[in-house]
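Next up: a single chain in structure tokens, the form predicted on its own.
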Amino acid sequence: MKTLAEIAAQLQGYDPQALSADAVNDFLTRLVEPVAGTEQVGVFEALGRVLSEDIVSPISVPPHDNSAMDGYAFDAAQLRAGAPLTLEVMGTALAGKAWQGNIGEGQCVKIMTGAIMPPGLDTVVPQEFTQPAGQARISIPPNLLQPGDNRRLAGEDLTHGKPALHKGARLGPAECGLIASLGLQSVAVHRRLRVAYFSTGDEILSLGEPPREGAVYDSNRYTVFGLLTRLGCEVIDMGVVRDDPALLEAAFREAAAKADAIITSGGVSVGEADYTKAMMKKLGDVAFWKIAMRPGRPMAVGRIGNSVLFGLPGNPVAVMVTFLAFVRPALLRMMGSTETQPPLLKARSAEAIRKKAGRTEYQRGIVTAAPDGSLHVCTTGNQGSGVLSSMVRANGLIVLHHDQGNVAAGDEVDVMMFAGTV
């Protein structure tokens, strides 16, 4: 296990007081590992879950040739370029059985979507293209088909002993169906990673207390809670811990003896008057940034113990942009997902953007597409870091990279969107 000095030394250019959004998420693939222990889980339970290995097939699927809709099942060396094709009907294939009987030339056998092809056929015509020829007779019109046309070959979505899923994907619905496809009952997965969350500060209420002057209720707890329910972690909620250096540091403890990860918000930033940033320094290895970012500026990171520490800044936004941002790749490579990083798509800007260069901004937006299927984004109005309406009228952020200006109205703009995760 490196130190975070060591850590630091592998990284170019390495400065805690101004550090970019991209050397912070390069430092902390350095820093976090997946985590130890799996377990085996049925299929209903693994939506969310990182598989801890391949998942080879057994079967293949489909196991045999079948048609792909309703129709006719014929040979198509039959067919004659500009000529029509007129079939006898010998009996009808149902899908769960193979159809027994045997065809020759000139016949054909109604076929229904999913059932097994009969040896010797290879294409199936769709039952609309085709006329009626005399009892129990089709015409097939000319030019119409393709040899192999409308039949799934066995094997054509997954093969026997070739793998079906990879380590380390993380399962969402289809990849579950998948699985029940295969026939399997249960997969092994990375045991679910537990993070520990606290908020810190005097001034933080939690709910069911009165209101006072100065003070603010948490929504941090809550917004935090969501987002890694989302994420599929264990979550331990250790509430608000107040400005008391034996609180806080009986609230440090418990969480590393209890948790893989550890999230505070509020009491990084430089000069705030509590004792969170020391009982950080006291009990761990911990760093503390200046990010050259907005919002979210301030970011403590490092480990207490066994857990991995991250000190996010108390402004609600700034959570959850830093979260977002740094965070949540961060834990999904705990939990030994390979896919950590979210896709970002483009979208023009319907608004010009003031920006200036030598930070990342991420700026609440609203995403919509147009009648010619682009995508456009405009930003929600005020991107103060404590106005968390904004990020309930946002469907994504607008990510204004390091070295990147200003933005006039029509720019293509990166968007982070906030779909399955917030």
Ligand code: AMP
The other form holds:
Amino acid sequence: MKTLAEIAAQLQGYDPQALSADAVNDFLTRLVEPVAGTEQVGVFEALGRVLSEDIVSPISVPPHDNSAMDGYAFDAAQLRAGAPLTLEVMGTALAGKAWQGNIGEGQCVKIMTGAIMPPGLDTVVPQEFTQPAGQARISIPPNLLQPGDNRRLAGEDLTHGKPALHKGARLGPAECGLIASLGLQSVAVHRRLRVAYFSTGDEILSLGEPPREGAVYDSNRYTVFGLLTRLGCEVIDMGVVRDDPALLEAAFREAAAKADAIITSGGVSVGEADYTKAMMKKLGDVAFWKIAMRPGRPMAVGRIGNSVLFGLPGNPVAVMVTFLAFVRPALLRMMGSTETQPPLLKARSAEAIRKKAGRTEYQRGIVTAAPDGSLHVCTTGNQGSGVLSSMVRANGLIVLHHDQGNVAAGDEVDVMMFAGTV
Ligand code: AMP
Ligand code: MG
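Since the one above is the form predicted on its own, can you give the form predicted in complex with the named molecule too?
To see the whole picture, the full complex is given below, headed by that same chain.
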């Protein structure tokens, strides 16, 4: 494990007082590692987990050539351009068992979707395209089919002996279905990441406490809980911790003993007259950053014991934005995932946006599709870092990059869609 100073020494132009968003991600990639420890879990339990080994297909899927339609299977060598083809129906092939029988010239088999293609037959004419042509006979109109139409090939989805999924894949509904299609009852995954979090600040009220002048209810605890739960982490909720050295020390020690990562909110900005920063410094190897970003800016990062610390700013929007931009990719890496950065989408800005070059701005955006399918985005209005309703209205963050300047109406901008993360 490298110390913060060792990581900093590897980075060109590392300036904790003015760190770019890219430099933050670069630093965090070097700070965190995938957790050791794997387990074998059933396919239902595998949802949201990260594979710790490649999965090599033990079988081919589908196992046999089969029909993609309800219709009639026949040998397409008999098709003649411009002429209908009339065939005698010799029987019915049902899904789940092989049809027994021999087929010759001028004959076909009625076949159901998923049924094995009888030997020698390569094409299926869908039921609705055929016409009756007397007792047990059908006619196929001319110029309708190509050889191989409506036949699924054995192994066209997954091939026996080839990798089906790679180590580091996060398992969603499609992946779980795919694993089941291979007949696998369980898979090897990284153990669940344990993340402890608490809010700090004497002005922060827990739910159930009566309102008090100058105090606000703790919302960060709930947004962080939601973000971590969506990510598939095991959460350790430690509530609000008062600005008292003994309580803070106990909280940090407990969190470090129980969790792989600790997330706090509040108490890391410059003017803080509280004990949070002092306690982080006392108990761990922690750097205090000013990030060239908006919202956000102050953030503490480091290690306390064997846990990675993310000391987020207090403002509710800044918490969510710094989580999505930096903490989420770092936690995904710790979870063993190889895909840690969300893809950005391009959308046309419906409005001019003022933006200073030299910092990254994450504006709350509402992306909509125009009737022609093009994507447009408008901001949610008030972009204050405490305006949590802007996150509620938004469906993504407009990412205005470090070197980018003002945006004119109609310009293309990048958007990090929330899609299941928020
Ligand atoms: P700080 O980073 O501690 O200076 O806090 C910045 C702002 O965020 C202050 O207005 C705090 O009251 C507010 N804040 C801090 N923690 C929370 C929290 N857990 N829930 C809601 N607001 C908070
Ligand atoms: Mg504070």
